[in-house]
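There is one chain below, alone, in structure tokens, taken in the form predicted alone.
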Amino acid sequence: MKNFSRLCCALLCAASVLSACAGQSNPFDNQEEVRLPIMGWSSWNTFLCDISEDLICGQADAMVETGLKDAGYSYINIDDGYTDGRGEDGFIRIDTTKFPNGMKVVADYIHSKGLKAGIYADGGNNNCGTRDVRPYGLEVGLWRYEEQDTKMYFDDWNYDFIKIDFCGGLWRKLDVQEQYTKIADAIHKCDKQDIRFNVCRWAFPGVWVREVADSWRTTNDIELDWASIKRITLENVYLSAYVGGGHYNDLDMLEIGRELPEDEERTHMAVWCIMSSPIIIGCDFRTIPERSIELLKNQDLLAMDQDRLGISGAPVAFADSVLVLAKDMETFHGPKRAVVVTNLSGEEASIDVPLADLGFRGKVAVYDCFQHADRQDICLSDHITVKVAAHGSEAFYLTGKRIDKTSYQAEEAFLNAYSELEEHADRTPHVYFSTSADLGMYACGLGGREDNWMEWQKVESSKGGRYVVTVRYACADESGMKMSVNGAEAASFDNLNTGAELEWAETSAVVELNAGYNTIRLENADAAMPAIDRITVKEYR
């Protein structure tokens, strides 16, 4: 460890030294301050509706007593399952069984251990609870009531933190934008300040969304099982361009503590927390394993999520099954760097990684985050090495020399009508799998009107000057594209055609780049556009 830290004072101290020279600060480092994923726990994976005012309140005791409040979690979220109807005055009345003295005495209760608390509604007429036509969830949703129930949630209860179902939307055919745009003016309108608001509709709903929520969910609800795992994180690798500004992917609440075999939940741990995403507890704590708890407290991996560019991580290398996540840490294009290496196969595997795909040059420090010591040894030369259990993860910290990056893949541009939603189904793009894309992903189904576009809006240039872009494509038919950089049109591709849907070629232009971060964008506005896989951005020579 302490080899570790002497060669990053080192390293950081040498960046000083070279920017001083420069005469000018880090270009890339334009971050302001954001607010960070919440972290927390949640009533709904072990007790479903089967709530009450003791049990709430004794899981915020536990969180205090097995150090997880001193470790960064700090709300305690109710779920589903405290109300009983709406009353003929229009308000929503409490299961007086489960929660006798009210909700906000149970709020008061969670403030009072220094915590911080949440509640739970749907976006329609009925909580999701009702699917059993059970009538404790009917009638209670936000739908006509926006404004009354989110007064009474925050400025009369006290609640700091709400998830939003949509099972009653559905029910009731609503418009998903507008009735979630509707509830996030509600909530501005309220006296309470920094309410945390969480979009539960299952699925990416749309790039519209980063503008109404601070999370949203993107999938759909977690089992305990590996399957769900792999399912989730392999959704999540292409929605990274999301995440940003405060804002957040949510991939659903922790299955750990609730007896996941060790390296699936490590698995669990790592790629939520190299993803960003809200790190919420679904245990109960009273029969949490010991290990659970010291892998929830693991201040490595928390510190990747709590991380101040509250961004993330992105794939790098994607091969046999093992998939390679990485991010800038603590300043954009700055030494530090979080690496996840998954295992999503059922047998032991190993992969190389070229230290220029993950950002450096030169000799690099290696910090490994599960065992908090120095790993020299998966770095040679070049490369690091890293052999990856079943199912597993491994996490490192690599500190060093920054190049620019060269490879940008379609799965992490920001589409712009991208939606997961049923109902959008017939005009958003599509991320699909495949063998014969790099990296093993492609997009396609872009174009054919303005804001059918996908752009990459982190392209790196450390010094600006002229640059080959190029295009990796396929298109059966005739097809088209302009690009532009930074906003001005930089080339237009005319006439492609591959002759098959996957079969891929490459097309390049010389575009001029700022010194620090660039815009890079694809489009046809009228007509469909070819299949993308990356574009490659090297200097012109």
Ligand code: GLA
The other form holds:
Amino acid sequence: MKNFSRLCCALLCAASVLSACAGQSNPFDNQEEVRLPIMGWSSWNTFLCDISEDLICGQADAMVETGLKDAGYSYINIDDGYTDGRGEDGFIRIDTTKFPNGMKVVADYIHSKGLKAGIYADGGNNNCGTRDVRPYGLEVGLWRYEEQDTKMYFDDWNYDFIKIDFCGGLWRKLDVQEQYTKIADAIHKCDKQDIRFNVCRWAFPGVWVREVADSWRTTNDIELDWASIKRITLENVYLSAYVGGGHYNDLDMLEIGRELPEDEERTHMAVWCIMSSPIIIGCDFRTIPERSIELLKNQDLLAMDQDRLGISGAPVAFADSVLVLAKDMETFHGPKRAVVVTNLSGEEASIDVPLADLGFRGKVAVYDCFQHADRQDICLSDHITVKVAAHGSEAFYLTGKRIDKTSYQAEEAFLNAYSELEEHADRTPHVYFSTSADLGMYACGLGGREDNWMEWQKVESSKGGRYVVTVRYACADESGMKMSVNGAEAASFDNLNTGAELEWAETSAVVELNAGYNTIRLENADAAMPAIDRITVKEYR
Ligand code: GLA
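Please supply the coordinates for the form predicted together with the ligand, as a counterpart to the form predicted alone shown previously.
What follows is the whole complex; the chain from before opens it.
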């Protein structure tokens, strides 16, 4: 027995040494399989409520014929416009002039093409489209019918995806979190497995949504213009921290294929892909230009969207309306990163981005996702230099030796109490644009509550050890805050008055980091915190 336990001990020790060694080779990567953002088509952008069985089935056929199915698109989503009120038996009535054979037949047809079927509902009583056409969408929402209707959509009709709007929810003044959670619970009770659920509340509703939905719309509806693409890009720049574990910000359905200029379509696709948004085509496949089909099939861009890590690109540089987003690909802190450079201005522009800011040192290989070719010409000694057309984007993969990130912006922090819903307006944290802030954004409205903290959850340290963390902050009163590292209090800063709201100053603490990813939190449960621009994390020497 004694020998046996000695043997066990030796084996366990050997195993832990081995795993420590494995950890040393890449202490950052412990990635489990996550669900990837969905790719497909939806009826809303082009057809609004003017849909029918023939139209939907025809678009499913075209998804296959255009080769988009082979490129990875698989969902055919029916949006608003198929209902005709709710019958006296308590079940929704289908508009039989549009869908003479009911909705199951349509799902069956979509499935027969090897595709998946999506449907639409509201979390309240009425669908959003009722504002345009009455009375087909009145009383067809899930409110009070959560279990009955979800069972119908998934177990009886066999749909695979549902987008749940909230116009009726607003009219009924329903609590957003409570109602969507109730619907998610009803979905979980269905027999059908692998259902995808999209929350459509047109704003980031709060971190609870990550527990409830696969994806959530972060903005008001997209429209067929550049202003929409720019607005949605900017509104998502500071939402990257909420993406992860198979849960995604939904930047809305694509306007590609509906005659936007080529450069704007490129930006639309590249930004949606690096942010890992669901990629839902919104055009009519019967009239889609060849150029747009090619863009939608761009496997290099789609690989960014469908990368196994399931994370969103975060800002690395933002100057003179040129935004640079980057993210790890395939392995956390591994050799390959995706980079998208977007010019939000109306003039051609160019930007130099230091390789160190992109997380690299030494020689870096550059691959161009639009030209599908190596682009060593843009990589100069210690930076890349990128020229971008007005409203255009360039997209690359960079491969090389990684270094630890040293600068963590407020706009890439996880703000635990962040919500864009007015209902939560009491001391809600915000991210604001200001030329006084590094990369042009800072966070404020933090503190004053136990749950109102900010955190960087992936602070990198290849070796572990002592580091100096420097916080850039601004504060017009005597506020203070605490810093904790990996859950343990590491420093406390008192009286951080800088004299004015956007008068920035720095304060530092020496902390101990583990090898791999670390969590750094700033908080003050009792009083308001200063505005925060960023932290820098440097080895203590
Ligand atoms: C809302 C949604 C749109 C669409 C319409 C349907 O506006 O945000 O995407 O679903 O409702 O009425």
